[in-house]
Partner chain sequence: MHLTPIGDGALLLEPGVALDPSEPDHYLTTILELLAERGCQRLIYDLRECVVVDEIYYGWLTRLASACRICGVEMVVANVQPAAAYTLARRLSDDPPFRCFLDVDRARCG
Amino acid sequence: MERKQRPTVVKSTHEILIDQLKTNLGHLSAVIEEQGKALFVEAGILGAQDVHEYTLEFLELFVMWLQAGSRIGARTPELAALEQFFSGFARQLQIRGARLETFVRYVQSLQRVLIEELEESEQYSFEQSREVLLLLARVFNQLVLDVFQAYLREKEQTIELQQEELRQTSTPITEIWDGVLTLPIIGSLDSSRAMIVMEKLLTRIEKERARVVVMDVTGVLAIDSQVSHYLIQMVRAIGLMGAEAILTGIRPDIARALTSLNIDLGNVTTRGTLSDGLKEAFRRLGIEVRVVARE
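Model, the form predicted in complex with its partner chain [one chain]:
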């Protein structure tokens, strides 16, 4: 088989890619768009017009990046623009419910299209083709990695926000009577949650001018020495604010565990149930709750 004459001028990697794009821009654009449609339009993630616009934008930014010339390997503004495009694109896909792997498959398909075009052309030497392949692999891997890192960061932020929301909503402090606050604690009580609960509680005591706080721990699954320490701190903080604390809902198994841990709640007023705690709070305020006999 007769081989074509190699060009006498040795072209750099980016020049080869620019040549290729110039020659086959229409074809490349069509193939990339087709790949995009297969991945996104058929799955109902993007419309055909969206894919068309994203394809054009990608090609435009890709050409701009190639035109950076000798600075192509460096972190140029053109590369930053390309990264920004992919980050925005990935975010749009996420918003529309696509999985990250769909995005990765799309980036791989872009890379594959460019490589296949290069393979079809026989005008470049093995070394030149290899250089182009390496450059494309490096850039696209970096782009995927950037997007993946951004995706992870966003996920972490979402989880943190959800945890914060859960913490805020899991400590409903209610003024059940004038000067009486109730605080049902549900779930586990770790350091950060204890901190939030205490801050919110002390602020509410000041705001409501509360005199008694009933803390109900019926919903706390286990109380170890650390949790009991937090509870004692809360009781002390309530006392420092000038209010009185009543601890209710300590289950028998928890009471047994506390004694085995040598934790002394001797200075803390305790009652078996929230109802008993409220009765005690009312008694301290001189409030009497009576059943009014019906006729």
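Residue numbers count along the first chain shown, from 1. Keep in mind the model is a prediction, meaning the values are calculated, not measured. Between two forms, the rigid core is the largest collection of C-alphas that superpose within 1.5 Å. First, how it differs from the form predicted on its own.
- Superposed on the core, the two forms differ at R256: its CA moves 2 Å or more between these two forms.
Alt. form predicted on its own, vs. the form predicted in complex with its partner chain above:
Chain only, nothing else included.
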């Protein structure tokens, strides 16, 4: 009686990689550690123990993802954990002064180590090896892309926060004298910044019981119809709060721009310089400023 031949078991690409990792885990770990030390320890970015721990965590998470057998791109908990590991690792490298390119080189070295390990094995067919190589290329490319996207999102958030902080601090409102506030406007004036400035200004007028506000536009880069509209709005809002506005620092080019835009400043008190504006503010409050000769 003839014996039936057992059917050949065809392993999936995930299973092939799992076999390779489990069979050569110690060797792979050592090679990956050496790659990490060459990139990070020698450059003073990480310590040897840090590299050791990151290596073990990567291998553990990578095996978990392979064992789940999920296709590339599937949003699984195992893939999320792997992405979180790489994102956290990249962030730590940046905090310690490494460039993002260094992280990419490290990921490429991980992929290269796994590929070289596979090439040394002779137990898999050409087609199986090809499928594994494609799997490695897809998963590592996706992980690098995810890190880049997270990096860009974080960068954009940082820039937005810096811009918001700049808007908050770039227009200081100072009480020069009891009842006298100065508002130097520097740079460009968009709708967002204009709203912040006006809100801060009106709050300070109420808090300090200001009677005169000297707005200096010496540092304004350019005047257009929108900026002129914001300035007129501020002057009107100051008047509604029971204070008087004095506009200073109108340069010749700004004067020409306002004239060409048909902006009527007939009801606005203007002075050439901030010093002249302060003198006018003191005069309105009945404050006399004199130069005292030194003996």
